[in-house]
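To begin, one chain is listed below as structure tokens, in the form predicted on its own.
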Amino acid sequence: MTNTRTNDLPPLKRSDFAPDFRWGCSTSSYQIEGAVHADGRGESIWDRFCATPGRIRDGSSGAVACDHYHRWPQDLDMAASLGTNAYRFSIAWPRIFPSGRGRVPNQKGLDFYARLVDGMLERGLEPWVTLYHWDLPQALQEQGGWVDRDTVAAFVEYTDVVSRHLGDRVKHWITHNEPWCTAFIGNYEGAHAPGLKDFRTALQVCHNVMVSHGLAIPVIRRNVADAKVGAALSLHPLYPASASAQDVAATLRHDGLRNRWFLDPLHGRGYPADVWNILGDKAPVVQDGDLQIIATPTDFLGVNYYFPEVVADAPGQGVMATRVVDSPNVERTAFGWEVSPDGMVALLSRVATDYQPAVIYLTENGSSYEDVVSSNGEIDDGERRRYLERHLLALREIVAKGIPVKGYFAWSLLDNFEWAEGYLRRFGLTHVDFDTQQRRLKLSGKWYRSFLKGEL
């Protein structure tokens, strides 16, 4: 599982890869675009979770972010000058609706992002829409959030109205980014908002969610004509800690939560048995009807993919009675997260085998590092560049194979607000400078400028 540098790596070249394949950036509405109180926004969980001290490592918000709700031209200007095709975008959910959900949504937030789309689709850049990357309108959590199935609905009626204002120019739509942060991060360990630690309430979060998708998925291709829809899932490939049978078993049994419990119900097998019957009164409440909703055919399989996970039986530990332990001696980035280009190889295989989507993309994938920004301005984030460079070789390797990988989307354009851990993390292919706002493409984005030009 080690990977051992070195210092030539084989040839590659954008034409490696079909014409049509789709090379973008990725970004979330809380993350970059600031203007929290701007056209009638209302308030979101995460505004709420960012003012109670102690939430976040560096006591931050996303108030101001990378102000991308006032700076979006020049945004928008550094993803076309890159060479990509496609922008991965999410539509704040209490920019639309304030409380939730209405009678008649908040026009300047349709309108921003109308403005927003059509700056895209000028520059080239084909819009790719996530319904729900976490900011729920801190209304609809006062109300129960995810654990209450009126938030499914109202979700629905969210959706119909944003996918009629923009499906005339947005075809690709994402109805959720990774549900498991929503439900685990966000309910069980308390790191993520609304910051509760409750495992049957994650669970029935994670469903309801799940059900919310399938339930969307009518209303897009209703109001879309030529609609592509699907879900981002974050996705780990596992690898037991030893080969001893109790921590093959534990690894067994942490797919079956971490991955099988998403990737299962999406493709019609309902929830995975051998998980259910550990949870045992901790199992979600499931209507009748809600795993054939969950199962509503997708055009593609999205997957946001950073690192392996190593797995050990913990008895006692948890309900999976499982820990996740870190492998010795393995490169790391910057968050202490495992660099396995091979684990991308591995977790693809695995999901074109077992399930068979038609269409993947890899929605969103990326490093943190620490930039270092020379006398000249320049940001030498040689590390950053090396890990791109080193996933977009495995993704080659993985279009050989046949597994029907679409598009890459690189996390992130812009340097962000990085949930609970502010703004301690980087992930940018673009460097900001949070004080002044100026914007300047790191050496990672060059290397992707000169790969997606051409020019390597």
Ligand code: IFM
Second form
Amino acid sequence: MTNTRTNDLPPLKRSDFAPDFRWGCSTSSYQIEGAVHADGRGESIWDRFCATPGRIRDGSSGAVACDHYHRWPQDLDMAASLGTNAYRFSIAWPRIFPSGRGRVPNQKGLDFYARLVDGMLERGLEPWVTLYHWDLPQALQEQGGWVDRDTVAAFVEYTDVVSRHLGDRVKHWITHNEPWCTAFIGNYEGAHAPGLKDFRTALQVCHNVMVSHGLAIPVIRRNVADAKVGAALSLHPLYPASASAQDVAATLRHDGLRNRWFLDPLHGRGYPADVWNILGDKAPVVQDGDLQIIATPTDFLGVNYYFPEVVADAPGQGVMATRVVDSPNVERTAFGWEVSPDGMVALLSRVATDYQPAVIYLTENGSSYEDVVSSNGEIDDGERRRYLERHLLALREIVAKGIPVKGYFAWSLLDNFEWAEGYLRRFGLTHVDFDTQQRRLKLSGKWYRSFLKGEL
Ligand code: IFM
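Same protein, the form predicted in complex with the named molecule this time rather than the form predicted on its own?
Expanding to the full complex; the earlier chain stays at the top.
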């Protein structure tokens, strides 16, 4: 994989894209809000996970994070000042139902999101809600969490309340963010909340999350006139570590669980048979009608793109007998993720060819570098700026191929709590000083602003 994009391409302009193209930033509740005890919010699995020694690399938590719960007007001002026309954020379920479910939602939690949405609309930002970005109420985890079918019912109730409350103002709804991470990082790798390490559990969690996605769609449509609904998947272009038949077969298996396990059932094809046959007794329990539910038609496919993976055969390693290897001599972010705009072109071309979604949104894309505030207060994050520019050049190429990408959301508006990495990884276009809560637009943010305002 080489990145061939060069400076001799025509300069990038906002007008290369359709006038109604959505340009935004993405955030999520636990990563930015803080205020974990404010206004009746209940405990989430991430509060519990962070309180467990050794789980978060720097021993931190999202208890304060960017204090966005109190500073949201300033943050929305920043988003609007960039020239974006949309803003993707998530709702903290424990603010709405502190114990996960109940007859009466927490009005103060609903009011917070109503104020936030009104604030977006006042600033010309179209609100894009994500209902689940990983902060499950801890009380539901104690009853089994996503592995328990009751959590599916609880999610549908929560969806009903939120969509009834915000549906007059919010038209774009994302049910789940990155179900792969919910299921496998949280329940198989154990690196995210709830920190379990069981493959069978992860597969059942995955299935239940997908069923909850399908069941939520008609509820949103019932409550929201002109709703546009989809899920945001983390997808990866995959390449075999060598041309050997073994590595090629391993890459196909890996693709089966990483990409097709989500894309196939969402597009009415059921679970991929090649993977299902490998799973044996680890396969999830699928009730009659579940696959039809998961395949409930959506309005768009959300794709979160960060990096490609290189895969090798690994006999005896896990059920799938595959291994992701570090390819040498590739450019990486400070997080170690390969930088590959070409991978984004390959991924979206593949998704468009294999599944023909009517509309795709790039619901996340971004990079983590070790930003330094210079003595004059500037944050010269040239690497992130170049990452952004190169991915937008790739996006222009994707759109020119006729692939129906209709929007791009940069991850993220702000530096924030990066899950198991704590505050060690910064993804923001805006620098946050976590001691003072001072925000400073980085060079990358200024570049995004110049691009969006036609000033490049
Ligand atoms: O911070 C995360 C986000 O919550 C989900 N997508 C990937 C981002 C970077 O790791």
